[in-house]
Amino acid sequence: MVSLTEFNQNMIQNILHVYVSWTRYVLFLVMAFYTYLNFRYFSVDESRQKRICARQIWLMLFLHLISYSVLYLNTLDPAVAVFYCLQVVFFLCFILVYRAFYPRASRLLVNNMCMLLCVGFIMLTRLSYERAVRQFIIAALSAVVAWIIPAVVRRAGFLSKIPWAYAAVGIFLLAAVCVVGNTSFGAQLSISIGGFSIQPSEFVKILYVLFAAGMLSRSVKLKNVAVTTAAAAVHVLILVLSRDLGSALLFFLTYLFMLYAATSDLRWMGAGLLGGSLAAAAAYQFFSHVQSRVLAWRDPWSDIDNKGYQITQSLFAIGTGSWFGLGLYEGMPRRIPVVEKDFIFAAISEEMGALFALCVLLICLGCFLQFVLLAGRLENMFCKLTAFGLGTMYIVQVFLTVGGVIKFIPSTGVTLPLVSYGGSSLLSTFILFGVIQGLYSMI
């Protein structure tokens, strides 16, 4: 016979399993409305825009509520209902500072920012609740340095005058990365500082932008073209030498579509795409962890046990979920290695369903569109086209991130911005965004 402890017990997971079966529709009837409202913003004049970032807002915190709830029922952790409480509160701080230092802030990004790292703070805490406290630790510290930066972009006008500083730095940091860095899956990514382990490229990446928009704003005659071309070649190939080809692809392509709007000119595009195919293809013949990867990609099922297993897995998440997810706490996403970093699309994919994945690409999608909306109405060519490169340094992370994930390009081992696990890739998308916030406080 069944004993009434194991019956009640027994009670109790069937209601949690159907509480949490009913909240994955929920989830994604809240995310569809909310990025729905992503998009509406763009076609409305100013007053109906602040009630839909209003809107946006209460979706968020309501999409925050049902899925902490969730994890506290599976979990029955009174320290997962405090961090819930301490992150509403940031949350809140984020929106409210930006409103009252910053009223010519796009509301939306604000918010867009707060989604994701919503989202991503929602799968830490299932994967692993330790590194999701570490995660909002670094989110509140860079919270900081976002308040700060749009102050000194919009006073800092011999910003656009330093452009060799900025590569300057650059190539010595990812220099000393090269030559000391530690070494994680045959890249060499990050330093130790400290006892805290930094990957300097996420910083620099940042400082690449500053400096082709201000060697591009000054010239697009042959001979300026050819010398910042050159230099950013260098950041490239410093990447390359240590490995770190998804940073490296990141850089190139960025450059190119920089040159390109700087310049109008598709023979440069063209000489670009030429030239990134033959290296690649080089790395491919060097580097025995891009053939891996290349392998991987090509035919995952082949060695589905070893250098296929990460995509397999991953595919085989993606799938499971299908479109509305296995919901959270009943999939398995932790046996994709590194899934809180590269893969935690498919984590999300397989708990919270393909659309809501979906939902979130949109709303990366709009962050974009924001980007490239201001770089159009910037009339400082320095500004315009630094607006423009972060907008696509960004976007490209987000492509080649899922690109890896999904299958569709071979894995690349970048981070997706805001929601993944990561300390430095978090602290410079803040700076990022931190500085688009600048910029627009010029418009």
Contents of the next structure:
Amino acid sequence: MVSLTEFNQNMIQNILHVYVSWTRYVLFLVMAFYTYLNFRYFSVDESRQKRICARQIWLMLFLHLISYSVLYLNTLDPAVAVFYCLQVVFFLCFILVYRAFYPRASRLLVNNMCMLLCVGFIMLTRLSYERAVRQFIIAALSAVVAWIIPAVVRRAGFLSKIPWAYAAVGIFLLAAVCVVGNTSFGAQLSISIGGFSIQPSEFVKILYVLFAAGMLSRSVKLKNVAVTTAAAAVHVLILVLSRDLGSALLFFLTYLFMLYAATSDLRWMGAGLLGGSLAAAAAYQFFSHVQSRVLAWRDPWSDIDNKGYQITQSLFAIGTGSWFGLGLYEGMPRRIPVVEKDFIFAAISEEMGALFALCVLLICLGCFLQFVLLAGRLENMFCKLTAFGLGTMYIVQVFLTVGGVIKFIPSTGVTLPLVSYGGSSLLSTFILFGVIQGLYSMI
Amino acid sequence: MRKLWEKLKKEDHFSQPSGGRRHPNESMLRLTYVVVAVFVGMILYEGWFLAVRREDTINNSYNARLDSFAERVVRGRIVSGDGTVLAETVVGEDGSEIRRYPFGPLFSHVVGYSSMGRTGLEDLAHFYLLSSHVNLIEHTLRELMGEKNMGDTVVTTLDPVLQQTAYDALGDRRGAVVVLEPDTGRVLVMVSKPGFDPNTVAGEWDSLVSADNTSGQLLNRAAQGLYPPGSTFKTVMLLEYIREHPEDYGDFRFDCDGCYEDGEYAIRCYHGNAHGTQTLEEAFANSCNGAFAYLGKQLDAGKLAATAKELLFNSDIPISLPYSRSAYMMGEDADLWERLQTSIGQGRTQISPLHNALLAAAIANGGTLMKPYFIDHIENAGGDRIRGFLPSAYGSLMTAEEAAVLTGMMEKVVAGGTASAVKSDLYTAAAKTGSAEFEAGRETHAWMIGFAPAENPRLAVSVIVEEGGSGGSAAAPIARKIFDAYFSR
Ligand SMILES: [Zn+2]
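Next block: the form predicted together with the partner chain, after the form predicted on its own:
Now the full complex is given, and it begins with the chain already shown.
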């Protein structure tokens, strides 16, 4: 009798294994179709755009269902099933409430937000159920904020009038982190308030874009640009002093893009790039952690035990997963340090496949193109620069994190928005998308 | 995607100049192009990584993921080109797996083992051996039944007959033999002695790695052993002399009385033989130490170092097995003694038998070094070819003219010099012997490098016999047996 039960259990294990290995292809196909629709959207008329968005929602829900069936069968934990149902309710509420309150908002962006969150939830549940639940709760709270923000943006003409207030608050927050922040991985990133660890730089990002947009929309005369640049440089400098190089680079590039958009002057761009290169060279000279990051990028194999460990484990994960992935629970993503934050892209690639992960990347790029398209249509210069600046902030962050994970560029320690684990990052991305959705009503 | 751009461009403001300045939308569009270009670059990079770099990257002992493959796949076989099994996994009725090596110690270093960590081809081909390409239906059915699938078969370039010949010829002596095809880089033989039996390596592990063990059975002397090159280094000196005297190297003359004296130093020929008046060709054929010490003094030390570097001393050599880098240490400010010693392959210069084989192969192949390789192709368990590996050139170590001159000189070493042991009617060999001193009062290491047939080389060999005496009497006969076995086929 015992052996018979054992046999049945083994059989179930075997069937599950085969099921997982086949779902990889299904998941990729669904994801690829979703991504295709994301770009197809731009070339059809409005009524068909709505159909496309509706189809995307079904695809997302299907992908969500398949993935959670695998997660459930692997854990056989009823909590996972409940968690799944809560997520479905959340996605539907988020989509429907947005549609009801903001009919002019971009449905494509709402879908993409849900899809990226969905991929994040799947991967986080696989990596750590507790963290996935935390992430879900923060996402639900953030969604409330994201519902309110478009209304605020729509009604507030004063937003463009107080750039110095943004800069003051932003610099104060960054300086506070620099002085009293907690150190993690050699960088001061967060402040603890009442047991919660908050990363102010995530929120300063948005203030910073609003500041630059407010200043540059006023005038692009030399004096104004010089003053704005100086204030932006203070932000970057404080981030460098906090050793938060990823954010420093992010802030720097965003400002450079906004400056060029506002002035259309290549000389500013050239001066900015020159200054940036000099600063990077100086940072390389003076900060040992910059050197070790660059060395770990150039030749991680020579120090595979230590500095090259994270990136080589990431490459093992991506390479072993190959195009279609090993299947959920079939890989070893936990071997990559901070996998649920900076290196979540490697975990996705390992278990769901590089093709799936590249689809995620294309969805992010699609979001950016939406932002730019919106910016192009906005008349008001402040709004235009805000939309473009936030878009840049978003896509540069995607570039830095994915580029670091696949060893295209040195790893800078930033997260993949909406997918990576992290409350501050999640909330600030919700705010970012909320502002963009608010701007849609200004067209 | 293109339509998206058209749409962006169509937006009203793009063509409107505002105050002589370009409209922000146009600048934004440009920046967007930059972003898209960077992302396309990133995606292409990722594709390149997965298509080209993937296998080499993940076949790493730090990648624990591969080990988990063993739970679902029976480690594949390693076979030679003619199908002889060199390593296979035998599955018992209770599902237990034993890795079996039918030839025992014959391939101990090159095929390696996978029980106490992994070495040799077991390590090199780990990823292939644990990948299964049986057809999808069978694959799925077996997984449903909970049975393991059979891993792929790695077909090597190794030649079991030649390997056995070299192994037997070395006998009980310590040493190493490397044989490869100069025009492809396919490695046919890699023997290192003393060896061990990979079937029982786990059981004997403690004694193999014990501090009292001075035999070094686990060391692959062919690739990891470093020896003074002795007179085989005269090929390098000869090449450098030809480079510095392209027109008149034929005019070189030296009078050998068995002992070349320079100031307080003396360089002796082997056993103090007096060679008499020597041309360059004769000095090389007879391996006259005096002539080469005298010749070395005239060379530009900087250029000699550069030539050594070109010939892969102090450099990485293109091979995927663990190896030791050969060393050439003489600087431009070296004293007279070091210059004299270096000229005859003594001093601080060190080389691995594999590297010496590559030098012979490059000369045989008109100066172009082909990357040595061990895996010919991969088959699935049913024998269907999955992927093949093609020869690839590493680069040119010397010009074709230089290689031709060296070949001519090396033929003379066989025809009337120290390597007469490989003189045969079946083929014309080209060779250089060496007898390398490594410790006062002990017998010299016996070297021979060479290739055959000289006019159209198909085999390049490198033989070292530790404390074997003279290269001509101890190493050359081993090469002879290999050549004979190969060319009598
Ligand atoms: Zn002599």
